Partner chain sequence: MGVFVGVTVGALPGLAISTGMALMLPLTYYMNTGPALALLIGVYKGATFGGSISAITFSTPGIPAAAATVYDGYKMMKRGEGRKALQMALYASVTGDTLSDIITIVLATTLAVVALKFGPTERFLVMFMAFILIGTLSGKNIFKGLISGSIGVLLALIGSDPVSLVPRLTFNLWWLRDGIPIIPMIIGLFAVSKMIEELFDIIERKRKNEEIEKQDLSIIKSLFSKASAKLTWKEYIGCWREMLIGTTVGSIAGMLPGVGSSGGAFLSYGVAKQFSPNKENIGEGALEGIAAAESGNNATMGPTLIPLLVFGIPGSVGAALIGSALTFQGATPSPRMFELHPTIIYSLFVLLIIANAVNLFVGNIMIRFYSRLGQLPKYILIPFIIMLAIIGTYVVSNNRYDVIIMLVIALLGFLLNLAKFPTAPLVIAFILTPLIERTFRIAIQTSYYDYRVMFDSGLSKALLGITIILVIGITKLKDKSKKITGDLEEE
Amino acid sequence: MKRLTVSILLILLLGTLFTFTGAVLAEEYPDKTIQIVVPWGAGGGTDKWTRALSTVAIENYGQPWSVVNIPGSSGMVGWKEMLDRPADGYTIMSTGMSNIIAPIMDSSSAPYTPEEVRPVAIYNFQNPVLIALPDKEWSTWEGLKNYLTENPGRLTIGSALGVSIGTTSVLEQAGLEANLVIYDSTGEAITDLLGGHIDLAIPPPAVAAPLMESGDAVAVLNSGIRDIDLPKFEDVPSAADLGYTGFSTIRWMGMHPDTPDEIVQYANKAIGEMIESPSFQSMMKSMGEKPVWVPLEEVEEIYNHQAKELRRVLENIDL
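Generate the single chain structure for that sequence, in the form predicted together with its partner chain.
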């Protein structure tokens, strides 16, 4: 029994020693496996992106990435886990928008604010598209506008919460009123659209593209802030074309807010190389997705802008 206790103590001691040497060697970052926290379940969109990125980590980041899914409470558990770990750059969180939404909606009990993170990279802009069945009065932006002016609130738009922000914001700027119904998943909303139970839906472009190709649906509006680089999308008006400010959901990575600057800069550059690597690019192309790389200064600017805009829209729309 005693020997067991002694050996446990020894192991504990060794463990702490290792952590200390890790901190001392910060300038040699990275010298061990990087833990990537995905605050969502395995198999989701962000998880798919992150796992695809991790396949090119060794060559470009210098160390392998090990992806850990920590879902729960709209992504808040994963974010908190990242904050609880040391600010040494060995834990990176890779996520989307929902765990920014959660602490805004529930500010009284949330364990963090959206500002408590050091954004290091944005790797994807998603420009959700407003789609409708073809040959309806509201199948073009002009038609939609006229229809809603005459019948305020009499069109039902089905969407998941995150991707709906852009359209909500544009409609609000245009002074239009629609019946927005929040679904659990985009898939459910589209089934209802195709079945004629709702009038419009807001999927991400990769989901919309095959439906547009087959002629089952037409795109009314690109509610995002960037152009969509896919065939069939050239003629779709974007929020900016119409004179409104759109909103794109971003997929991004962040570190502990106290992480040293050199590490953040290294991470941003290295992730850029990973995104640019041909094998990752071709992987994403086959999925119909488009990765981007954004320099560090812009990352922070965009992140702060998105967080602010999100706060504004969420406070304005009455859920």
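Could you switch over to the form predicted on its own, since the one displayed so far is the form predicted together with its partner chain?
There are no partners or other molecules in what follows, just the one chain.
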């Protein structure tokens, strides 16, 4: 009985020590340079966003950011690097949707699952836009819905994988059936649409806008979870307008899943101040980009929904 009591006391003391250590770490955070892992090569979209954010880190985060590119295996090498480092908040991964898609598509050999992360920030939404050539029976949402109701599976939609999920989900919720062709790039899908080889395509708004401006295409649906703050998109119905759950491509940041709550909360607030700083906003506006800040509770809700919906849709896509 005495030995058992001593063991229980030791366990309680160790638990108190770990709790105290975590509290001290959180109280002192941050007191050194933050390593930002970008699991893609230099020069890509996520890399540019992250390096732009790093220019306002010292005055808003309290420490400089050192951006490190660790590409490989559709972003999985960089995510694994983040998991292999201490859960102390000094390693933050900055990435996009492909990092969530990769372990779902390659679940048998992936070194992690999408749930192995603490999402701390979302800094950009891309709302996929379903577009068609003008004057087709399916060039409006109502026209598309009526056509596919009468002719299930008769239309072909081309898209890169990452931006296809929103439209696929909305069509599924509406009980409509179409053929989805996955392209290596959005540009290839647009070329085939304009050439009449497919019936619809799914680009991001920045790609759809000039096609709409020139009259080469019309927008049928915004399948994202937010309105598109660009001219010509005011009258495009969104998933929410139609009573469906939308899905946006996001750029986001995450930490080791065991990172203390206080550090995660600090990171979310500080990154929000970085995003909303006038110099960063001006920089991104000159690049034609629109940064956003999302409170931590909403970040977690959106991330968990994205991961769950990606898993559900991808498991039913025949690639």
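In this text, all values refer to a predicted model and were calculated from it rather than measured experimentally. Numbering follows the first chain given and starts at 1.
Structural comment: of the residues 101, 125, 190, 88, the hinge joining the rigid parts that turn between the two forms is found at 125.
The interdomain rotation between the two forms, with the chain split into two rigid parts and fitted on C-alpha atoms, amounts to 13°.
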